[in-house]
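Shown next as structure tokens: one chain only, the form predicted on its own.
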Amino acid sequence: MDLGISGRTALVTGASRGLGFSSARALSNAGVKVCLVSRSTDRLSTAVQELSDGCHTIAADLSDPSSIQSMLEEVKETFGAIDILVANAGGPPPGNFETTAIEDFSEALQLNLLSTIEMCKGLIPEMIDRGWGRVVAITSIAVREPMAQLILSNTARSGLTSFLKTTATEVAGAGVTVNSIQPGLHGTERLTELYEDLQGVAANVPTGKLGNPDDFGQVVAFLCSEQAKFITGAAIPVDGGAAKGLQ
């Protein structure tokens, strides 16, 4: 399906390598130029090989305020004007309550929640000002059912979530859409870094396997597409069945 975003340019973070590079080579195959950001500057040379031409990199790091300000300028001034921002970033440390600081929040604040903020500031008003834009963060399951031992990441992309749905409704107007979806269990390189026993972990979705890097690709890539520009405000689960709630 022609999603009718050839020619446009992307933004995505996170991008060398999982998720984030899925998503990055789903844009890249509907004709998108892509820019991708990580701090690996050795994982971004290899993954933008597989993209097709017209593709940059830029290596930042999102937990720095400085950092991020660096890159936005940087994408600027390569593609001029970015159509689509794709908002990927690595999980903090696991915890609870007692085991973490209160200066953890912080850094979790920065990483999962004000990096975005940042980006999207940076980034929307121009989309505002040409009429068109995509915003999609990738979140995580844990925003619609909280994970034992993982305090700051409940907390920081819950505050995400809430960020992006407000701004969702001010800039619709404007033809900007503003999405996240939050992934369950993938079979990315951090899940095999994890977990020893795979095939017991996929036992624990209702679908019995684990979710596909490239099928979540497509999906970012449809709520960047011309046909899903009804869509906004949306959060959006891909987990295989696994949350419990009913919202």
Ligand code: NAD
Given for the second form:
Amino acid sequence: MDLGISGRTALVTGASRGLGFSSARALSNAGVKVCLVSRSTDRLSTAVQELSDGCHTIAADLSDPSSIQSMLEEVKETFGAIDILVANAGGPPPGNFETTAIEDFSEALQLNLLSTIEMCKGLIPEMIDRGWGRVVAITSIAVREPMAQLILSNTARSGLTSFLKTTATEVAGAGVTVNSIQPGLHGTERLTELYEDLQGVAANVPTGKLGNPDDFGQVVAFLCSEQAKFITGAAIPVDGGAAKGLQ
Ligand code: NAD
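For comparison with the form predicted on its own, produce the structure of the form predicted in complex with ligand NAD.
The complete assembly is shown below, putting the previous chain first.
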């Protein structure tokens, strides 16, 4: 399927591996010129080799607002206009109300909420001027069903979802869509690091399988497509049916 975005430009953060990388690869396969961002230059160099020519990398730390500003300046210098933002980062550490300090909340809010707001502030105004733009944030199924021991993720991503929904309504008339995708359990390296028994983890998913990161990337690319222009303000679960609620 031709997604109608060949020749467009994208900034994909948290893109050296996992769901961010799969999203970058799917966009690259659709003919998009992608800039991959993560903290490690080495990992980025390896990752970009799997993408089409014309892609680019920038090392930046999303937990540092000044690093985000420099990164935004560099990507605009390199690519000119940015048509697509896929906002992603690593997840915050686990913990509950009792074990989590107030400083931990500040760090998680910076990494998993404010970094995306900062990138939206830096990129959406120019998308509006050009009359076309796509923003997709990778959040978590925990927004629908807050998870025990993930109080930081639950808190930051719910706030982000509300920011995106509010912004989507404001910019819809200018041809800019703003959505989030909520991953359930996907077979990324992070999950392999977290769990020894991946089959046991998969048994808790109604499909009986973990999500395939490449499939996830294709969903992100579709939301960035021309055909997805009427989807905005949505928070879409990609979780194999794991979330139990109706919404
Ligand atoms: P991952 O840990 O494999 O990849 C995270 C990426 O973000 C890496 O490229 C890493 O280098 C980059 N990154 C981390 N901290 C950064 C920082 N401060 N600045 C810049 N880049 C940074 O994670 P994943 O499994 O691909 O998941 C992606 C997101 O989706 C995470 O936020 C995760 O919590 C969330 N999520 C994942 C799953 C899953 O099953 N994989 C489920 C629910 C939510």
